[in-house]
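The data below hold one chain only, encoded as structure tokens and taken in the form predicted alone.
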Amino acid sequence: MIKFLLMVNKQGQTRLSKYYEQVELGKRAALEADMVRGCLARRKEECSFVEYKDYKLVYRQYAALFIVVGITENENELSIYELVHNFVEVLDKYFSRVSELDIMFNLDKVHIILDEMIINGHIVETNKNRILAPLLALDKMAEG
């Protein structure tokens, strides 16, 4: 089950953070702070897959954006990482090249995206036009 996505930067400010179960809001930034320090401090050759505390981390470079996904033990990386990537892919699809500054000036239609492809920390849909459509249609009413 994913327990967490976080998008950070390169210097560690978040910018898009989706729970999926309770965490207190004063633990959030104390967790998402180390969490993300050992992740940036991470090379390149390194493994995607960190355990951490009570998780499992997989996380992605794109960029300058880190896209961080917290994972319960039973939870397979590898489909959790191609995840990753697939929100991503879909994010270049509807913003034509997604960026961070995107990312943050919209990020209603992120958490729709999201939202779209995981319920209640379980992946729901990996399709990216079944994914968009939502969306389009309300872009199409919001134009019309």
Contents of the next structure:
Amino acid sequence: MIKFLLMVNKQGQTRLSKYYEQVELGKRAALEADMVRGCLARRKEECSFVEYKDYKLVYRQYAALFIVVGITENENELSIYELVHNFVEVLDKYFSRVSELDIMFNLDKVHIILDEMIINGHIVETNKNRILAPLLALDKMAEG
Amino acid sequence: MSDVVEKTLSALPGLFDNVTQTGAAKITSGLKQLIRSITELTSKHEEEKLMKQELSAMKEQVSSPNTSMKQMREVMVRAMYCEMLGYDASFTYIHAIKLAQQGSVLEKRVGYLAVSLFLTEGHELLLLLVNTVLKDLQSTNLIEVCMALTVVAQVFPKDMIPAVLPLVEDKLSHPKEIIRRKAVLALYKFYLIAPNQVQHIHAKFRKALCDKDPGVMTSSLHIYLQLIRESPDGYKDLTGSFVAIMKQVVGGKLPMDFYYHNVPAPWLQIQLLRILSLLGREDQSTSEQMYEVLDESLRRAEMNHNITYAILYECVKAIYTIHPKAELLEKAARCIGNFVLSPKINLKYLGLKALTYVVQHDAKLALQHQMTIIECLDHSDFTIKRETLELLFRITNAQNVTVIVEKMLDFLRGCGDEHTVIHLVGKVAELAEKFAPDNSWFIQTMSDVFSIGGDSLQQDVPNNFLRLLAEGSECKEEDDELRLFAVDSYLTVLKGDASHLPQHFLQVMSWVLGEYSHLQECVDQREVIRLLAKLLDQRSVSSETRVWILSALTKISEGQTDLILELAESLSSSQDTVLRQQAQELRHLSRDSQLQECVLPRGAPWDSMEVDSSLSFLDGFVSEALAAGAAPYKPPHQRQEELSEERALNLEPYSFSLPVSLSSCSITDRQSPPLLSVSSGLSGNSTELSQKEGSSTLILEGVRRVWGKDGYLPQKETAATAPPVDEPSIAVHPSGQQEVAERIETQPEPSTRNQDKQQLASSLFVGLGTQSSISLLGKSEAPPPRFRKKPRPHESSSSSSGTSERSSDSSSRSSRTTTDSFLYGSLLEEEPVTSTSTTTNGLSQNKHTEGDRRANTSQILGSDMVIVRPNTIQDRHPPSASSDLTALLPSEIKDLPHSDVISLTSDPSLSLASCRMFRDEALLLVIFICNCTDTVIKDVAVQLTCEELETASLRGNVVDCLEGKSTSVCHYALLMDEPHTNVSFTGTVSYQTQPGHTNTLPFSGTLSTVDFIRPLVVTTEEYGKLWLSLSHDVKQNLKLLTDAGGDPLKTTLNALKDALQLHVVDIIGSEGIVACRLLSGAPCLLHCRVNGSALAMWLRSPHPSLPDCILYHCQRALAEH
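In place of the form predicted alone, output the structure of the form predicted together with the partner chain.
Zooming out: every chain and molecule, the one shown earlier first.
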């Protein structure tokens, strides 16, 4: 099961966070900082999975942006690693060449995309067209 | 893929003035400003300042009446930013709900999004969302339906599920796939938070599984994975369907947009493989159905991409989980080999993880990869190292334990991560206990565990260690030898510098020295006292540890009065009251050797301590206190319930205030806590009341603390049957090494470095191959663990009888084949098989046979009550001719209503039968112990365990002497505080047919909530008032019984009354009101109304889960009728 998904840049600033398990608001910032430190400290040739407390972190770097996913022990790390890539591909398709700024200026839309892909910590949709369909419909209605 | 994110922060200035991203709406100035400021932040201090400004600006904006919905949407995104950075923006929550309610589509979606991000399950504001969701679910705009379903699947108040359930169910047959898909996900959410409420739609889950759209089918798999994980036996008949789906996915029948990098729906494949492995576990016939598709899956996944490896990993796991097939195992093993040897580090990791899983089933596989494992052990990557240790932990045996533990301790010494340390240290302790080759190694390893584990060590590690020392084995000399080792070793440690040692370690040492230092004759007791007293002077020693040390000193003080008195004197002025008290006790004891002997008998056996767990010797004290006006004792959970009751939100808009409290008190007795709290909550003097209770309970608790929190619960060791510990086979070690070393010599390039590794390998992997152990040791089994704890009675009592019947039944069902059908199409015609269709056996029968026996003692049972309940316990054994057993019941309970007597278990000497008797305030579980032999059976002791229930009293559970062919009766009064639909109990009877030869006979059974439901006799008026005061409610439509010819409402209510012991208060027209309660505790009121061909039932109770429970049993009762 997926516990949370974070998008953090190299400076350790959170750009997006979504928790599928309740974590107190006050504790999130420190937790995120701690996890990102753990991921940043790792070298390129080391594997993309780190143990952190009760869960595993799967991280993947895109330019200056890290995507970190917290999962339970019984989850398949490599499939999550690829899920992250699928997510980025979806964002790329929607924003045509996504950047950190796209994510910042469209925080709500990135969340809407994520809500189509992951619900309650489960992967519910991976088909790119279907993930984007509701958001595209929304955009159309907003324009018209 | 790094080119994806190209526009980085360096490009910022230009982009801000000219934001032209595709798909992005026009960014309004407030948000734009905020984002710009956030990117420019350089310190935490600046961030705080910015957030403070932002929050106050937002506060102003949301409270202004001129703020448009469009602006509100922007405010919500800003609030998301604030919360993301950890700053509370709770004042916006209510506006998020408002936005979802009133905004146009995009604003509505952002409103819902904000709700799902801000509000967590159980948040009070969520209730305000229900109407909006209801409206949107009925909207003609698909987008709105979609977003309502999305939010329902994310966060929704549990109590309000019945309000939206029918609408969501309708959406399962919506023409649009996306709506059906989201409806399935919403139902999955309901299943997770309130399984009872969706159990009637399991047939519809099947329909979703067979949906013509792959997306809908995929989302139904989440529900099935969950259901199958909970009870695999119920879904074996679906194996064919899952296999068929898997075949079609692997075979490329899906549309192209389901492919990810040319692999068809990889995450779907992974999900299916998980389901298959659960279904095939320990089930040969089911496993056989999936061999082919697993083989194909292995074959297809040849492409060199991460995602195919992810599928392969899952496939390998499945192959090793299900019933083994040699050919597949071989392929899977080869696959793991490719993983482990891969230069790609992520694959290597996954290979190690797979290997760790697989060695549990086949330890030999580790041998094939021993050199790789050793390389990984020295790998620079922490994660790889950590996983390798996990693998080594799994393959540890008595021969390689020393090497592996040494490796683990080495790793731990250099590891800074506290969580890893705690986790691994526990494993080292476990291995040491299981496989220790000798005493000195064991004590030394445990000392390492305590010093490395530090103060974050889990408490059960020292506890287990001390218990092992104390309980010992059968052989006293060996035990004493071990204890002596410990004493010697700890004395050496304490003579050195002890200031840096963790508290747990000091506590362990002082306990051991206190108990066993007398075993070491050559050590002066005065020296021990001096060493311990020295610890007391150290500032780093915590006060808890000081208590341990003083206890130890108390134990060894005998004959050393001068030293002790001096010590007691110095402590009598301590700041710590506990220490002062202990010092006083110490002084008294050392002056009175007789008292000392009585309080602390030296060398007393561990389990001979008699503890009066009922605390009956305090009766005098309690009655005195009661006479003096103290309130009666209430257990903590009852008090907690009262408190939470007070805090619960009263959802009834127009409830009465004062009169309710009076009447609700009058209709139940004063003991009933939930009712009392309802009244106190409404009348306003609640604090006074609870304070009074608090003070009274404090006194009682203070008395109880003498025995510690859970200290002396009756966990007596009944059967001491542990065999003597085997001598460690020291000769095993070198020979085993040699064997493996020989095997390794065939490998190429033996450089010096490699030789080192090979030596390590030979010691790590010794004893893994079955061949080596057979040829060299002459026996195929691993040597038994050196330290073996005495078995605890309840550990042995798991019984698996009864399941075999069921599984064979389902396997015959599952022979259905659904192959070569069109994609997902063919399953629809199959009838649902999962409906609850058991235990209709003795229902009618019972009523007739014993229906005339009535209780005259019970006050709550009206004259129209059926006394004998349907037999909800599934009979494991055919009922014996034991109806005359009830004649043996003690006179004081003889007249209570009771169930049939059913047989529990039997062996040649004893047979056990049980019967449930229904008292107002408890369920009496009566156990008849019949001696089937002609000889006397001695020391019969019954022990019953049930986690969910509380035993209020028990009688007759120990019988010294049971004559031949006679029967003894014991009964337990059981209380249920938290409703559970079904609870199971287990237990054992131990007895001696010959002196010194103890037999144990396990038994188990099930009790249903129905056994704990009692009718609640109230008038219609009282019912009405009580109704308004209750907060938790559940609504649901039930089946209406129409077959009997008479008034359907009456027939249905009577059927429910008979099955569940309800009290029908009144029937007016098409409505009926019914009341019951959980023993003498929480009431539950049922309001029933005929609604077409269904019975609309509305349940209310002060207890959150009681309505669900009762509803479940109502459904069952009506289904069985």
